[in-house]
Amino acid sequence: MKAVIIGGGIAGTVTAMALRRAGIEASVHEAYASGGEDAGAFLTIMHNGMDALRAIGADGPVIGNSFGAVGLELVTPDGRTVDRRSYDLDGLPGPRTMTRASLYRTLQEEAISRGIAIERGKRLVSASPGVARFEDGSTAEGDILIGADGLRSVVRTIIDPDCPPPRSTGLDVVYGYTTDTSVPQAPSIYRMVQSLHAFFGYTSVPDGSTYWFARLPTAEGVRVGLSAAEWRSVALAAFDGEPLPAAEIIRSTGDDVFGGHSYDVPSTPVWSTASMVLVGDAAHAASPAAGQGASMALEDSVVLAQCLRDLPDAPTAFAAYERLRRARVEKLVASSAALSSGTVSDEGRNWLYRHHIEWDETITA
């Protein structure tokens, strides 16, 4: 069996590595020339995501290019810390934070070192059983096509032309980085601040710089094409004058600011055909509130490879994969959406973090 994977991001590269570990040939076809789109954002791979990487022996490179956190603090609009939570779950290795661009490079380099071909500048325009066709006129042939092409998945629309579009979360999300070590620090923790009008979070890197994000309630299409300076001004306006560190941190930030509107995909009715299947955000994108998008994609990648390894044909494997994954990921998307809207507290997360994949476990139909 040969797999053609569309998308060279998190889900695509890890799916290729998992398939190779399962003895299945795979090639990765990435639309962007650099393979590092959305380079401005940063993310955290939680316990369950690191567990999925560990299942295929790919956790080491990620650990080597990231930094850890031991827990989080919740801060109210008046500046009081009202809750502290440890990420230590009975000795489970904790989460790792890094820029999205760095994670893409790390995973792609690891995939290439394992003999996996990654072709860049390959934007999918159409596909039929056995053949993927790209914008530059080239094609790729394989027994199965795996759509790991993210929120705006082309493969999703090929599988089901009537699939629902991504849904606005009602939030703009702004990411920033400052090297000013005089601002309030949060070493080894995530400090989450609920202001009167928006939400702010930050953590300090071992070198003293600070990664921060702001979630700003906004209708879709209000802010389009903003520059770094304009996104910084938007974020500052949301927190200026409040007794919180957010404004001070934002003011200290230069041009390393990136923003955009946030979307999710609550449910995709059709995940597969007889020869095509979706993984990661292509099947189920979550709002950033739960911090689980990357981790869920990593879980998908490994479980799909196990199903293709253990079951007699692609349709049977795809059905088992969906059975194992759909309820969990849709629960996560709903939970993250509720967190974004502030309707629930961020508690009871062990069902997420303690998820374990045993690579040698046999998947049955």
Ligand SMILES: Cc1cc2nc3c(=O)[nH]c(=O)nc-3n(C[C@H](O)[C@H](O)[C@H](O)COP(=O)(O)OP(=O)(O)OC[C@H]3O[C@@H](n4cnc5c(N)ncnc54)[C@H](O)[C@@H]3O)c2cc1C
Contents of the next structure:
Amino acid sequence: MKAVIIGGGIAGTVTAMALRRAGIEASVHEAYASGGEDAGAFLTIMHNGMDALRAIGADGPVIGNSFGAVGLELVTPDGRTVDRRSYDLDGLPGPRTMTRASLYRTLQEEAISRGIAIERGKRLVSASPGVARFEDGSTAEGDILIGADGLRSVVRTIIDPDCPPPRSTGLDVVYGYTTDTSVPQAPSIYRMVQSLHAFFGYTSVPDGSTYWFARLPTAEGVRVGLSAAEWRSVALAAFDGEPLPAAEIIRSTGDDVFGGHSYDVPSTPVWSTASMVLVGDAAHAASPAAGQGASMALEDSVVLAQCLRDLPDAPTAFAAYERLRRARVEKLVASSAALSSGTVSDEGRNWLYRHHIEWDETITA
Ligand SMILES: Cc1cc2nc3c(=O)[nH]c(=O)nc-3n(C[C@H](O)[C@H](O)[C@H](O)COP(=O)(O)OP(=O)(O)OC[C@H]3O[C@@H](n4cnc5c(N)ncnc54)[C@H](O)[C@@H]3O)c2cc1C
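Now that we've seen the form predicted alone, could you pull up the form predicted in complex with the ligand?
In what comes next, the whole complex appears, and the chain from above leads the way.
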């Protein structure tokens, strides 16, 4: 069997590595011409995502290019720390933080070192059973097509032209990096600050610089095409005057500020046809609140490869994959949406973090 994978992001590269480990040939076709796109944001892979990488022996390079955290602190609008949670879960691999660009690069380099072909500058425009067609006029042929092409997946619309579009989460998210080491530090923890109007989180990088984000309740389309300085001003305005570290950290940040509106995909009714299937954000995208989108994409990738390894044909494998994945990912998207809107607290997340994939387990139909 030969798999053509569309998208060389998180799900695409890891699906290719997992398929290779399962003895299935795969090639990756990425729209962007160079590696490490979308460099703006940073992200965190939680215990379950690291577990999925470990299942295929790909956790080492990610650990080597990231930094860890031992827990999370919650701070109230008046500056009091009201909760502390440990990430030490009986020796499970803990969360790792890195820039998105670094994660993409790390996974792509690891995939290439395992002999996987990643073709860049290949933007999928259409597909039919057995053949993918790209914007530059070229094609790729395979027995199955895997859509790992993210939030605005083209493969999703090929599988089901009536699939619902991504939904606004009602949040703009602003990310920044400051190298000013005199701002309040949060070494080895994620400090989350619920202010009166918005939510702020930050963590210290081992070199003393700080990664931060702000989630600002905003309707879709209100802030479009803002410059770094404008995003910084918007974020600053949300926290200025409060007895919190947010404003000081934002003020110390230069042009390393990136912002945009965020979306989710609560449920994609059709995940597959006889020869096409979706993984990661293409199938289900969560709001950034739960910090789980990448981890879910990693879980999908490994489980899909197990199904294709163990089951006799693609349709049976796709059915098993959906049976194993749909309820979990849709629960996560719903829980992240509730977190975004502040209707639930970030508690009871063991069902997420303690999820374990045993690579050698045999999947049955
Ligand atoms: C602001 C923000 C913060 C986030 N923070 C976190 C976090 O802390 N932790 C976490 O777990 N998750 C986080 N997420 C979610 C996470 O980024 C996604 O869930 C994850 O990237 C999904 O991986 P993916 O491979 O499915 O999609 P992507 O990483 O988006 O990769 C899709 C790839 O497909 C390519 N592509 C798209 N269209 C085509 C096409 N037509 N042809 C060929 N290639 C194509 C793209 O260029 C891209 O490389 C965050 C998301 C956002 C927006």
